[in-house]
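Heads up, the chain below is alone and in the form predicted alone; it's given as structure tokens.
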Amino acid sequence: MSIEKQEKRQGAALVAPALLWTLGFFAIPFAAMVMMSLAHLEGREIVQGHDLGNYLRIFTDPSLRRGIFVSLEITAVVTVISVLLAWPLAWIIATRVPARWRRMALLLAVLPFWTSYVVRSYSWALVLGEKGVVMNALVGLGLLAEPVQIMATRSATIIGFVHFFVMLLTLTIYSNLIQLSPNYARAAEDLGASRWQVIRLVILPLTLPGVMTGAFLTFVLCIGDYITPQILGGNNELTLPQLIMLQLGRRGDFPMASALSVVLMVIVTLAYAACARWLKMERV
């Protein structure tokens, strides 16, 4: 046996574990999705077919268009505001922060990850309350005459999701800007560039990749989350997550669930398409 095809082998041995967990776990699932997708339900039961049905309704729909029309401009407010937060953050940390203390800082950074998902939303329940933390500070500091409702409403929904996402990308930023050469800022300042052009022109895109990859994993886990517009959000407007349990849940249509899931795929991979498309650009 030649040294080339020994090396082959041993490359298939060591990529087929993962193919196998990805055929398993991933193309057969959403092949299956995909085929309940084209059913529809007449009653109480599925009827398999080969029909765009629940599609077409979907975008005919007012509710469910409505549904992913939520969802898209939920995750697209949290994102840029996530980004405009944990940018200046993670730069403090990695360049205004003693060393001896940055680790301290990154421990505080994290500490969001060790409370549990459902439990970090209901604290947010608790404090955006009508009798919550926030309303009794603004109304005993005279800057409400009575409390406001944020709880139920997109606001607050988009306040829990800021709260886990910033530190989210804190953490992908400050991996990127640790990574530079303080070189760079030193040219630029030599050529006679301010301190924010240095930041402008040659940090902020050297951290585009550790940005992108951030906002990217943010718009994912944004808009495919269900506890939070649950908990936070209410019922007055769902998403996308909410519409699926809910045809789950209390209607048991699992062909416009599917067909719902889809969607949400799709929209996940354009995002993903659109974000490597932009890394690629800065690995050249």
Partner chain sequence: MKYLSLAYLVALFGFILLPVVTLVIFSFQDGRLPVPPFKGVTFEWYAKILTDRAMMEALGNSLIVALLSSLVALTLGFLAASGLARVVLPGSVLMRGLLIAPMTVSYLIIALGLLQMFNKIGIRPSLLATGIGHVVINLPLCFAILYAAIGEHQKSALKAARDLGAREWQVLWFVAAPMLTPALAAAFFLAFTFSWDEFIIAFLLTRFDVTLPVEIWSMLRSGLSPATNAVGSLVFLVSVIVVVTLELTLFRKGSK
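What you see is a predicted model, and the numbers here were worked out from it, not measured in a lab. Note that the rigid core is defined as the largest set of C-alphas that superpose within 1.5 Å between two forms. Positions refer to the first chain, counted from 1. First, how it differs from the form predicted together with the partner chain.
Once both forms are fitted on their rigid core, the CA atom of residue 15 lies 2 Å or more apart between the two forms.
Given the form predicted alone above, I would also like to look at the protein as it appears in the form predicted together with the partner chain.
We keep it simple here and write out only the one chain, dropping partners and molecules.
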């Protein structure tokens, strides 16, 4: 046996366990789920079929179709607000904060990132409730006559999401900013650009890869999350993941849950395709 062949065999042997694991516990269950989405429920029995009935229902049944729009709307709003809040924060930490405080400031800015996901949403429920800290302060300061209902509305979901994704985006944008050579800004200034022009015309475009990577991550994680809308948004309007869990819980409707999951997958894939240009640039 040639050395090269032996090398290849050993290489393949090393990769095999991980590949088998991913095939067995990811690819096969995923394929089975796609098959399941073509089945339907008769009474409590799952009848295997090859029709698109579930998908048809998703796009015709108002309560299901609404879920797609609710999810897309929330995700879009969250992504935009988070980018708008995170960019200045990352920029201030990277350029305005004195160098020796920089890492400290960054660590502090993303500290709650490391708390448990469930706990983070619970904390917001605590803060935003009718008797919570925020309403207490606003009423106490005389800014509001009476507490306003935020909990169990879309606003609460959005606030909870924005909190998490501002931290995530600050990290990705900061790591992008810190790699930029200060010479870009200096050159632009020498050529007569005002400070505002430097930011808008030079720095901002250069951070686009970091922004897009962060925005894509935000989109994917936000649209697939069940906890935040469930704890903060309540059951008034349901997002896609909440609908999926509802199918599982109430009726054991695996076929419909699978079909909704496939729709979720397709949305994420489309988002990836839309960002792929910038995501690739990041890797170079």
